[in-house]
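Heads up, the chain below is alone and in the form predicted alone; it's given as structure tokens.
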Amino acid sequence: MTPDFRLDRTLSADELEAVLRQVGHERYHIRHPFHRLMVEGALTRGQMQAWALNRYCYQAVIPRKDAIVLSRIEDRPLRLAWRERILDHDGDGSTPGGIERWMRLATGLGLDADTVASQRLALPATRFSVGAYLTLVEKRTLLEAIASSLTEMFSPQVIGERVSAILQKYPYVDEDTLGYFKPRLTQAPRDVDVALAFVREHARTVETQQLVVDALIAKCEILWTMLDALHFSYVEPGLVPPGAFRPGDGA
């Protein structure tokens, strides 16, 4: 394997999983400067609001993404397992899902719920990134679509770091505001077990294994790009595009 994750031979399932975890170690957005500023307590309230407002666009699209994947799965047990992801984020009509819990985070930071839900103040790059994720799971193979979800292998680490830091360093945020994150500590590992088992079973040639690796890289790049846009617009150089959120808007 080359430094840019080009495979030169067929890997065992364990070797493939190790490569996928290395992708996350090197490319997951826990290393992004915007995230590092957040956990250092260096973001302003307005910058935190911009993050919550833009990330809502991603949270809101997750059940749509999973519905696309679900529609492509022929294996009934796998469909039943994948369906749980949609309930986790959409809720079941009586128990709030991840979208509602993220909205609680946004309003807890002082944003207006209708403004956040409209997504009209989101950065153009956020919309493009979210659209790219939908295109990935729709147009690429089912194996690639499922592999792209494996960023969840790394989410417990970023959640643990983020929640602890925010509670310590942003006094206007409390545990109720961050209620989105606690369920993800159990949901994400459950989802990883399902997706990783599928990838290990079906990626058995160097060609399919390369597709899997590339799909995970693409997903990491989508998440990284979203933080790139936030950093460019709200940190350095601070150039907010026309029509996008500015601190003080949407509150």
Second form
2 protein chains.
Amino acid sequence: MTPDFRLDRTLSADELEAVLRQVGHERYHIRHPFHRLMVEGALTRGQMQAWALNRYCYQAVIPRKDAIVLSRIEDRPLRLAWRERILDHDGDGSTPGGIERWMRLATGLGLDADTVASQRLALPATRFSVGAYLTLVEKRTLLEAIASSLTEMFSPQVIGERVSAILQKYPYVDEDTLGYFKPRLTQAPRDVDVALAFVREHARTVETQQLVVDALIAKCEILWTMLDALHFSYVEPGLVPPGAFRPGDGA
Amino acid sequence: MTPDFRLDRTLSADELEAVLRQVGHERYHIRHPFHRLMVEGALTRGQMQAWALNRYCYQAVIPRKDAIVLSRIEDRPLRLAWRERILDHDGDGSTPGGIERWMRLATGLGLDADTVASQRLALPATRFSVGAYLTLVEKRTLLEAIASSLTEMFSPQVIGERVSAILQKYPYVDEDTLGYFKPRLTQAPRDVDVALAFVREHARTVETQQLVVDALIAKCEILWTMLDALHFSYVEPGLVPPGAFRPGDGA
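Got the form predicted alone; any chance of the form predicted in complex with another copy of the chain too?
All chains and molecules follow, beginning with the one already shown.
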């Protein structure tokens, strides 16, 4: 395979899955310098705030993303399975969902909830990346929309690193504040089972397999670009675009 | 007015235009450090290539952007005026349009035309920014779609700075290679007259005026974010995301 994952023949389902795992190995944001700084304990509180505030925009859009996917699924059993994602993120009215749990992380880091929820101090690059995710699931095929969710294959690893490092190295963050992550360790593998089974079943030609691989690369680029923008504005060279969050704001 | 351009009353058309010019003064990418480096003559040939290659993605999408706007205009005279933009950028089959002229700039800087046209080495942040522009003109109101074009009010200034600096400070670029810019100096003001007249006429409440101001800010953010990404990957800290152009590639 070429470095940019061009397939030259139809793969078996297992081979396709292996390529997808290789995409994650090379392109998932666990390799990004900003994540590395976080797990090394090298980020300031202001940088952690910038991360939480921007990542909130991503969390907030997930149920809408999944509603677009849901609207495109004709198979009722698959709709039932996909619907769980919306419940997980929006909550069910009593148990808080992922968005509320992420907000708890943001406020635990000292941010004001209304400021975070308004998204008005987020980096434009964050909003454009999140928008690219919505556009992908709306305009590409359903197969690609589902394949783009497969970054969840790699999320338990990034969450594992993140949670243990934050608890050890950022004394102002407690386990309660990190309540977002624990449920994701069981939700994500369940969601992956559904999405991976769909992809394995429906991508049986080299053309559709390439679409799947490219959709996963595109999703990795979305997550990576969000960290590029954080790194640029809050680490090096530290140029915050006009109107965006500056540590000290919204606290 | 507050620093983020919140209007607290309905403005006259002249006052609205003054606010829009103030948005440009504060937010247009002429103030971006990457542009400043360019006009100081401080960019390497590889950095100039990265700029031309990424900006090509923006140029290439403009006729599609304007076709979306065109599809939303009910007034025939306005459609006739707006159609000129598509001709300017796509050409008319004999005179080359803006996209071809930009390609000439890219190849004049030593890039391979097929590589540039494929857009496969562009930064993801460039593609997401360009995608955000398409989404804006598709999903917001026609008034906002038209207002977002008003960055053209400020483009003669940026072009003037850019062309004279490039000719003076980058000896490997000649006037012919910069053929993109000269026609823009007459096209842009003509386009601004049309768009500004529409905005002045149709934004007569504080709510619609705020939409106009915010659309122009959003467009400034799109242009600014493209330069942020170039600066991050090719100036400081110089972290090129996986799969994107590295100086020396595609030459």
